[in-house]
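Presented below, as structure tokens, is a lone chain in the form predicted alone.
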Amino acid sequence: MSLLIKNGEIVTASTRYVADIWCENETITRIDRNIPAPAGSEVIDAQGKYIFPGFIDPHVHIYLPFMGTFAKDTYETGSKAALIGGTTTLIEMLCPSRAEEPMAAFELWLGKAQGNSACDFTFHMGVTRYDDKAEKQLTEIIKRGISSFKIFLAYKGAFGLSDEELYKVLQLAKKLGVITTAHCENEQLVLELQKKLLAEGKTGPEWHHESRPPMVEAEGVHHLMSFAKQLDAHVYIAHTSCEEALREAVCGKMAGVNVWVETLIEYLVADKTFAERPNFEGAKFVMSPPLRDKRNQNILWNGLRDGIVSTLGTDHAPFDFATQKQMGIKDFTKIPNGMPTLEDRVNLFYTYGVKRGRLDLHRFVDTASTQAAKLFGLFPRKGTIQPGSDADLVIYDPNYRGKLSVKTQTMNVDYNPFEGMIIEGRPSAVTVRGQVAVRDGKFVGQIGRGNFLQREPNHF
């Protein structure tokens, strides 16, 4: 299998220029000005596009057993929904239960993948308790391949660590060489808000926001830092969503805290008022940590240009609204916590991003795809464009003009969060190791061929 890119304008996280690109075995094995197409390649001309490396989504829930339901997608329809938006490598988020064993969870996630994703994919390891068994486990669980955790400062009783147990995941990553990623509220404040709330007859969506407040996410981040200070511990805060958080990691950052700062693209392009539509519309956007005020977005976008937040994620969660969502109907804290922008992300980030001026195209390659590369062990295999690299290339077209819609769009729910946004550009290929699997727009490529990425503890 040979395919050769020609005339397009590559750009990675640092470099600019206009040459053609030979693929073969799967990787990259030539740039150059020119290349002549030997006889049975494949050849695709990008004149007028960009070539970027394929975009990697470091926060995706494909499996997930939540609140009494199942996200909708399957590794079928999430990896194509991925791949038709630009990503061409899943992050997926593998949360068991406290009662489920980490090595049987570890082993069910895999097997939902496995055979059945179109993109290359690899996982966080959820931990949700610490014992010495789990500990064995957790140890044997990087040894096949893992080398980032998942923790949750958050969902008392289901998912959240107690203060010891967090001192134990983290001395554990820290011996390990991983990093930990931080799902960041304090969970006994949420759980007495949404109490109170509910006690005063506040049932409504619109209420969910304040009963997860940012000061509750900045008490959460303020908390992961003091432990992982004390540690020495290399931590990344999964979604963060307003300046109060992302002031609290900066903090941290000055007192010398190895932390990292993921943002997600809800937080960039929609805001509180949108769970605060009527008729139970606002569910749609119910998700944890919350929307927020506008005024968080140009912070989060100037963190994004500046470098203070590393990494662009989804924590795409899609759940029916006509009855996933009614779960919670007359309880806010029924509602599934999620929406569906997998698809999404790389199209709306290029538009009200590049397009808007906000960032340029190096920072927008730089924190889609290259810094989760470099921080979960998968560069330079992945999140660039240089011999040597798998072949995952996004062919992209500046000129696209298009709108969002659930009529569309091949995510596995029944609504799209961001109906009737405009778009400015999308992938009109997408490859794989070196095979086209998008190709204007439609999915063209192979179900089962995403391999399962094994990755090395970094040991920072």
Ligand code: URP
Contents of the next structure:
Amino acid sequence: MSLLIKNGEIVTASTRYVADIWCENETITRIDRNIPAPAGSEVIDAQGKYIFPGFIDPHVHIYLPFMGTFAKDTYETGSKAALIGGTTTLIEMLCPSRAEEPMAAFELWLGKAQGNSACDFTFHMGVTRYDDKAEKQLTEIIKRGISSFKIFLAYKGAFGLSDEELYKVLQLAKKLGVITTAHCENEQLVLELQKKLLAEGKTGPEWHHESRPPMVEAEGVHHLMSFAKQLDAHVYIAHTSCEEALREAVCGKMAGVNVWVETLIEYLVADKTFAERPNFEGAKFVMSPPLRDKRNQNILWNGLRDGIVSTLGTDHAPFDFATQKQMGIKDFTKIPNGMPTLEDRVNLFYTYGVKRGRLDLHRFVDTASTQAAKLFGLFPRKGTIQPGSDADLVIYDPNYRGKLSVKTQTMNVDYNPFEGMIIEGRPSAVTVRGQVAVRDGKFVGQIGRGNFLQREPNHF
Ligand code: URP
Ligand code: ZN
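How about the form predicted together with N-(aminocarbonyl)-beta-alanine, since we already have the form predicted alone?
Time for the whole complex; same chain goes first.
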């Protein structure tokens, strides 16, 4: 299997030039001008297009038992949607319940993905309980190729950890050379505010963000910073939504904490008024941390531009509006939290970031691909274009014009939160380790081709 991509403008986090890319089997083996096409090789003319390294989504939920239901995508639908949108690597949050044994959960999640994914994948190992038994199994799971944990300081009684557990998880992570990603919200404050709002008869989705104001998130980040500083642990703040939380992370950085920040495409292009839409439509936009005041968007864009925010994810968590979101029709605390964005992250980021002059092409690639590869032990296999890297390539057409719609999406959910929004660019072809998986917006790849990406700890 050989593939030659000719005349494209290669853009990585730090370089930009026109050249041909020669891929043998699964790997990029040569980048040069005027590479001749050997007989039998597949050739793609990328004249007038960018060639980006495959994008990495560092925060995805595919198999997610949550709030009395399950997120809608399978690896088949989710990986297809990801690839159509230019994402070639998924890092899924593996979220067991407290009652589940970590190793059994790891096997369960791996089984859901292996043989069913069209793109490569790995997991952040969710730690939702900590005791001696869990510690032994987590140590084994690291040996199986996982080098990151996921913890929740939110969702009391479900995924949330006590402070004692938080301390011990970070201690173990430090010992094993693992980075810990964290959902930072003070779970007790959320619970108290939810009770107060419901008691006042405030039951609609428009009250969701009032139950989780910025200080609730900022307190979660501050809390994590205190523990991480004490233990010299490496931590990553998932889905940072607002100035207050970002400030706490920056204070942590200045205090010497090894901390990195993720934001989500949702926070950049939507604000809390979306969740205030009438007739329960706001439920489509209920996620945690919630969509914020619009003023936060510039702060997050600037953070991405300046490197204060390292990565852009989705926290893709699709729940049908007609059925699942209705579980909270009388009580917003029962609306399954999450939005479907896996397919549209890159195109929205390009359109509303690069095209609107908010960040340059290099920061675009860095925050949507390279940084995640570096932080989570995938670089330079993923996240860049150079000889020896996996041939995961996005041939991107900056002249494409289109609109997002549930009618044309591949994500397995009954709405698109950004219905009708314009995109100015999309992948015209996407490769997965040297094989074309998307052409002109259509999936032409192979279900089951996606590999579990084994990662090493101590890669910092
Ligand atoms: O609202 C969200 N983010 N749902 C998915 C679970 C989580 O909190 O990451
Ligand atoms: Zn979360």
